[in-house]
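Given as C-alpha cells, the chain that follows is alone and in the form predicted on its own.
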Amino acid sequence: MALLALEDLRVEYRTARGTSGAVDGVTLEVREGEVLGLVGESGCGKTTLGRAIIRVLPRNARIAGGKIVFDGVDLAALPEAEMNRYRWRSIAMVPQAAMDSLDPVYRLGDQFTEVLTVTGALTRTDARRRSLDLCDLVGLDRRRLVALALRPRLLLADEPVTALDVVVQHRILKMLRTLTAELSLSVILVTHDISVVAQTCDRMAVMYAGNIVETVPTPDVFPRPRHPYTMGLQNSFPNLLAPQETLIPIEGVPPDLLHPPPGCRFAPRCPFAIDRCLVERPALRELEPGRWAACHRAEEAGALRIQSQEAERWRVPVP
C-alpha cells in the first residue's frame, strides 16, 4: 500500500533568466515501511522533490501542478495551517548539512526540548524522557539528541552521509534500516551514490534533469538496468561485486531546464540516443512488473548493457 503517491508533480523556480522546470511530471510512490533510494546528478531536482513534498520551498520556488497524495490527502492543496498538522509530525526531514540546522551557542538539548513542547504538544518534562528515550533508541550517549522525535510515519534524508567515511556510512545506514523496522518507519533517502542505494534502500528511482527515468527493485537494477542513465551511473561508481579496472564518466553536463532539449533530456549525452530521442519525450512505462523506464529503446536494454561497457561509447558530441 503507498503511503505517500506523487501525481505528476512540477516544481518551478523564478529565476532572472525566466522560469526553470526543476521537477517536471513526477509520478512516483513510497509504500509503508519502504526505503526509497532516490538517485542522481548533483541538478537533476532530487532536494527540490523532497523539499517540495514537505512543502519547504525557496521564496521562488512554488508547486505549479500534480498532487501530493500522503495518507489519502493530498497535502499540495492544503492550505499552510492545515499543512502544519503534517509537517515534522507525520513527515520529518534531515536536510543537506543537517549538521548547520542546530544552534551552535544554543544546547542542544533545549533546542529538542522546544520541538517536542511546541510541535509535538509535550510537556517539558515528557519531551526530556521523548529524548532519552530517542538517544537510548539509535545507540547516541544520552547527551546528544535526534529528526525523529515526534514519531513521523516518512522520513526525507536528503544526503545523510554525504562527507562520511565508509566506516561511518555503514553504521549510519545499517542504523538507518534498524529504525525502519522498529518505528515502521517509510524513508526516501535521496543519494547521489548508488553504491549507497544497494546496501540500504528496497527500490531505487532514477532522477534525471527533473524527471523520473526508471525505478526498480535495487536487487535488479544493477543486473538489470534498463535506462542508459542509469547504466551510466553504474559505470561511474566502484563496484566491489563486479570489479572495473577503470570508471567510465558520464561526458557533459544536465540540461539547462530554462530551456531543456524537446525530445529526451539525456539524449544529447547518451551513447545510444537515435533520432526519435531527439525529438520525442518518451514516457515512463511498465515495462514488467514493478519495472519502469523512460526510454525509447528500452526493450533493447539487453543488448545496450554490453554496449555500455565501452568506455568509448560513453564519449559523444556534447552540444
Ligand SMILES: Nc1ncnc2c1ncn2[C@@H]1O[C@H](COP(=O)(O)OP(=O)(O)O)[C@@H](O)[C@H]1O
Contents of the next structure:
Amino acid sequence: MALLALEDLRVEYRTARGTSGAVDGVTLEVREGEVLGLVGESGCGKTTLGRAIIRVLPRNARIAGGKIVFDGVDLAALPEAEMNRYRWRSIAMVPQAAMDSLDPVYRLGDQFTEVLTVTGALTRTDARRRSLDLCDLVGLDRRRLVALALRPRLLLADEPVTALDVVVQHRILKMLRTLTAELSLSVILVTHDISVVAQTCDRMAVMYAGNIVETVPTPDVFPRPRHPYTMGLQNSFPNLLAPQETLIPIEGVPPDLLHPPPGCRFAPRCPFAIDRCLVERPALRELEPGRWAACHRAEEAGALRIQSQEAERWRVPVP
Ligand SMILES: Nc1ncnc2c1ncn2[C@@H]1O[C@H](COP(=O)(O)OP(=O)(O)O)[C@@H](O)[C@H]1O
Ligand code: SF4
Ligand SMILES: [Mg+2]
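What would the structure be for the form predicted in complex with the named molecule, given that what you showed me was the form predicted on its own?
Once more the chain from above appears, this time first in line as the rest of the complex follows.
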C-alpha cells in the first residue's frame, strides 16, 4: 500500500483578481521508502502541493476538494487539532530555501518550536541534539534539517539544493539518499531541475500548471519521456549524467491560473499541439505499468522525442 495517496486533490488561492486553482486535480502516490521527485518550472504548484499535504497553507489558500490519504487516514478531512498528530511527527517539511524562509508561514524559529512542542517524548535539548546529529550526517545546513528531529515517515524537501553549485548539490543529494535508506524515510523531493531528480529519485512526477502531466520511474525517464513538457525540461537543463551538446529552452511561460487554457494547459507552448489539444483536456492515463502521461499524443512519443531535439520546433510565435 502507498504511504501517501493524493486523490484528485485541489487547492485554490483567493486573490484580488479571483480564485486560482494552483493544484488542480492531482492524483499521486508515494510508496514506503521511495524518493519521489516532483519537478516542474517555477509557479507550477509544487510548493502549494507540499504545503497542502502537511496542511500549512497560507491564509488565502484552501483545500477545495480531493483526499490526502496518509497511512490510511484522509488528512484533508481531519480537524486541525488531529492534524497536529501528523504534522512534523509523521510528515515533516524542509521549506524552500533562501527567500522563502522569510515567509511568515514558515519561519524556522516557529518550525523548531512547533517540532519541540507537539511531542512530549523529547526534551528540548534531546530534540536539538538529534537534529544536529542528523545534519552532520548529511552535511546539510543544520537549521534546515530541524524537520527530521522527530523521525518522520515522510519528508517533503522543497528545493533543498537549488541555491548550491552542482558539485555540492551532487554530494548532498547522494547523502540524502543514504540518509533516506538509513531512516527508512519516504521523500518527496521538490525541484525545478530535472537533473536533480535523475541523480536522486526512484520515480518522478512532472507538474505543469497545477496538474501532474507525467509519472515515470527515473531510470526510464531520460531515455524515454512520454510527455512533451518532460521532453522540454530534459532539453533545457544541463545533465551531469548524460551531457547534451546544446540546451533548448521551453519558450513562453506557464498559463495564468486564473484563466487557464480550456484544453491541454501546455498547448500554447507545445511544439506538437494539434486541434484536439486546444479543446480537450488530456487525462492522466497509464500507458504501460507504472508509466502515466496526460497527453493526447502519448502513443507517438517515440517520434515526438526525435523531433523534440530540433531547437526550431520550440520557438513559439510571439502573439
Ligand atoms: N499566497 C499566494 N496567494 C496567491 N497565489 C499564490 C500564493 N502562493 C503561490 N501562489 C500562486 O500559485 C501558483 C503555484 O505557486 P507555487 O506552489 O509556489 O509553485 P512552485 O513551487 O512550483 O514554484 C503560482 O501561480 C503562484 O503565483
Ligand atoms: S496534449 Fe497536445 S498540447 Fe498537450 S502536451 Fe500533448 S501534444 Fe502537447
Ligand atoms: Mg516552490
